[in-house]
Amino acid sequence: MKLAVVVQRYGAEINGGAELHARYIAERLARHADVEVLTTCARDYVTWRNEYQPGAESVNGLTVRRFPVSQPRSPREFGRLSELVFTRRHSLRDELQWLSAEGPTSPALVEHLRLHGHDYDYCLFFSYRYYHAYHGIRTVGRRALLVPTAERDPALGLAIFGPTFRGVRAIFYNSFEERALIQEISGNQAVPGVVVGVGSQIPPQASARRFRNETGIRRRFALYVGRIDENKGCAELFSHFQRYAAGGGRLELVLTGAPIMPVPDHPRIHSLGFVPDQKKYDALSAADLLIMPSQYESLSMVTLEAWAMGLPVLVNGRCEVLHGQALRSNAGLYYASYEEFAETMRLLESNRRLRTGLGANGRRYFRQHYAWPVIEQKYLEMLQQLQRDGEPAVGGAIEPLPGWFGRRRRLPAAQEVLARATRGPVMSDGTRRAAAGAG
């Protein structure tokens, strides 16, 4: 079997969200199949900007092949399309120029698939939301498979992307979460799909006193590992953290990552920097829990990492998939308020034995499913099954796009659409939660 991987970065320096969960899986089922990535020049997420040279070239042993942006990502035009198309009612036409300014823009990527998707049996397209995706799908048609990353923000409530999740062939979903939020908004349930998430590489050796004396860190600390982002909810951590610090709370702050907004001067918080995977692993193995601030995520790949190494988490409970998770593993709490946050982190801090309790249920749920064989088996049972069924009876034929009226019909704010969705965590059997209160 050949498969591509298609995503819109792709490297080994690229550390994070849905590039990196594109290399774990393309370099795991490359031990299946004959893997091939295809990507963009692009390194940097937010100009996307041609940093790569374009071609063909070897990453951990698979065969990249990169092909340029045609331009950069301008700020200002994206924004002023994403208030429109989030915020106002609009039409598809301004929706395919939203698409167009998010980039990163690579025509020459569909223009390849188009020339050379039936050399593979399958292509994997990692995130629905960019351009390579949205064109990609419907260059390959039933050779597409997805995997979406989705998170409750309002791109998901953009009419053009029904057609892609109700015409791939198959999608490969993150959370319970995540798969009962795309049914219900684009009503695909007759796609063939299955809640996968990925794995991780965990070292088989971490060290806390090798964190300690490379920091100086000495005191007990809560964690926080990914980019210091206001987007990653690490303003309002900030502010949480520091009133409970000046109310009595005992734990430090430790920030492992890129900052791209101020990190308060306090002497309780300790920002670190972006820093290797060993280091970070250290740091888990130092810490007392792991804190996930972000109301937005489709897995967090740092959480189940946390649960590998058997560390607590204590999540931001706005978020569904990150509370679902909590409740299905029973190895975390969460919180939606300061007082949570501060009454959750005193719990943790005070009671050692709740720490190893959710620290062991956390390493369990990750054995059973999210280590690498689980995780594998998930896909290549998936790749089996759409070969033994040969030509699908529905996925993989890709609404075309109206006409000119059509593309001109005024449609509703995405933010209205994404409201009018159910909210709450999804238990395994399908059933849905109450939205986050009291962890």
Contents of the next structure:
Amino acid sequence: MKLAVVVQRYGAEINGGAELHARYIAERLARHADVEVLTTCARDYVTWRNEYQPGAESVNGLTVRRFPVSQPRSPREFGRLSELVFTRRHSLRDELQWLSAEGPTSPALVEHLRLHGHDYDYCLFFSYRYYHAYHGIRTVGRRALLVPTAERDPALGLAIFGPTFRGVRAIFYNSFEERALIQEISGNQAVPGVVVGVGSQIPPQASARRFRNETGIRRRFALYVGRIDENKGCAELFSHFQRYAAGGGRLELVLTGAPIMPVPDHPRIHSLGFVPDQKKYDALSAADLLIMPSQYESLSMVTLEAWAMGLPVLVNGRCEVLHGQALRSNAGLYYASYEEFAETMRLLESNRRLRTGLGANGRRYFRQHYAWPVIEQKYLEMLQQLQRDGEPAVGGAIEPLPGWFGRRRRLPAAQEVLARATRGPVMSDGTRRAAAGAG
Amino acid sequence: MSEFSVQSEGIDVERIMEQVRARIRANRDEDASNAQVREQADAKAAQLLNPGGARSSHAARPPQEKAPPAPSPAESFEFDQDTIYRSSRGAVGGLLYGIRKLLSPLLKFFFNIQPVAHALSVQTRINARQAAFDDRVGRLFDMSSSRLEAREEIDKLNHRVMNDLVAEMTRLSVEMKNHRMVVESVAARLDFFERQARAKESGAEARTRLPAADAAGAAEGQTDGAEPTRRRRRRGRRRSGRTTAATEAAAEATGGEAAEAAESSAPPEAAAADAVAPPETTAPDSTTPPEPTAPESAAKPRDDDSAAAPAEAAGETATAREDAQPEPAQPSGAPEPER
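Given the form predicted alone above, what does the protein look like in the form predicted together with its partner chain?
The complete assembly is shown below, putting the previous chain first.
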């Protein structure tokens, strides 16, 4: 079987969530199939500037074909169009302009798929919202498989993506919440889908002592791993933590990740900046718990890594994916207000048995659902099922774009569409629970 | 956090979060009850401070506005009969005074100016006296109002202190009620523990009496064998291996009768162990020539000490068997046969 993994950026040094996810999956599937990666020459996800050389190269033993980006992103134009399509009534034409402005606009990649798409049995596209996925899926048609990496973000409410979700052969979701949300908005229940996610390789030699010796942090602490950014919920985390510390909380807060926003000058908040993987795992082994304050997560690999290492997590309950993960795994607590944050922190800091129990549940949950053999098996089973089923008799092609008038018809704002979608975590049996803070 | 009972193997995050939310609600209720205590205290303090409504209103009265400044005393000047003709305009005034004085007979022709001048002159004196009085009253008013302000400050302070005292008293009375309930609960538990302790003591006494009775029973058991059978079974469970070894040793040492007797007294698991024992440890046939017979005590039920000794002897016997197989071993607890 020959597979193409199509992703917006690719490289051993790229740590973005979806891109890392794509690399892990490509490298794992390469053990079972002939895998080729198709990507752009961009390295920076803000500008999409061409930084890699176009052409083929090998990354960790995989052939990677890079195609140039025709124009870098104009932040001003992209911002203007985002404001238009997300918050106001607009047309399909506006949405297509927004897609081109978002990038990475690489017609050469799409042309390659048009010319050579039939050489691959399947093309596995990552991240539904980018140019390469939208146009690539329309180009290869029923060979397209999709890993949407979608979250509750206004882009999901854009009308252009409905045919994408309905037109691919199969979808590999990251979570039950993501599947429920996409199915509700696009009505693609007929498309085969499986909730997979991604695994992680935990080094066996993580050392808490090494971390404490290197950093000099001797006291017990809660850990945050990731970009220190307001969009990741860090502002709220700082505010909550300072109140919690002033109220007698005993834990300290350690941050690892590049700071995009200022970190408060507080004696119990330690920002270590970007750290290599080994140090990250050392920190995870030394921490009492991991905090994941982001409200917009489609999976959160670091949460899974924490569980793999037997660490309990405290997540933002307003992120329904994390809320659902915590409920399904019984391995983490969640908060939707300061009171809940303080209470859960105090509970976790004072109850070792609870921490141990949650950690044990997390390790078990990771082993059952996110260990690499499980992930590989889910991908392979889906691919084998698609091969067995062959080309479906009905709905063989993706819906065509509307005509001149159709593209100019007024559409509701994407935020309105998204706001109508049901909220709340989804359990394994498909039942939905109340969203955090709703009751 | 002790109220969170967490079983590590049965963690239910939803239940824990319910507990967390319940705790938050309880904290809010506690805050609300504090506010209620405060309200009650305020009401009590109001009753204390305002029996007839006068003092409270006094305490709650906003600070008085400053009294308006006393009017300046009327300008005092000499009033005589010519005052009404004078002018303040310098040289022109002199001319005017001359003209008015010249025409004054004409004025007198119309009305009598004398009483008016007299009244005005008296009024001037009255004004001067009133001004002095007003000045004095003003000073007294300032003095008393400053005293009143100070008094009001003290009243406010008293009011606050009384309020706090009453609030603390109310809180203490609530806490005292709670403590009384806790004391009752502890007393009940103490009572229970005392009863439990007494029961255990009586049990312990019964147990201490039992060995004596057992000893007596054992002595009797040598004759009737009823009580020792029960004790043998209990001992057998604890020391089944030893008993089996003892049985085997006895079998080797004394022959089939002794072994059978010992096996009959051994617990079932010991018997089962015997059943799978190798043939060389089984009792010899009854037709075997008579070996030196073991004394009766080897086949009889033994007390703890006497049971342990043959068991140890059995170990020694096994060793001896390996070293010198033909030699029949002697249980150390058994008297040596006559040589």
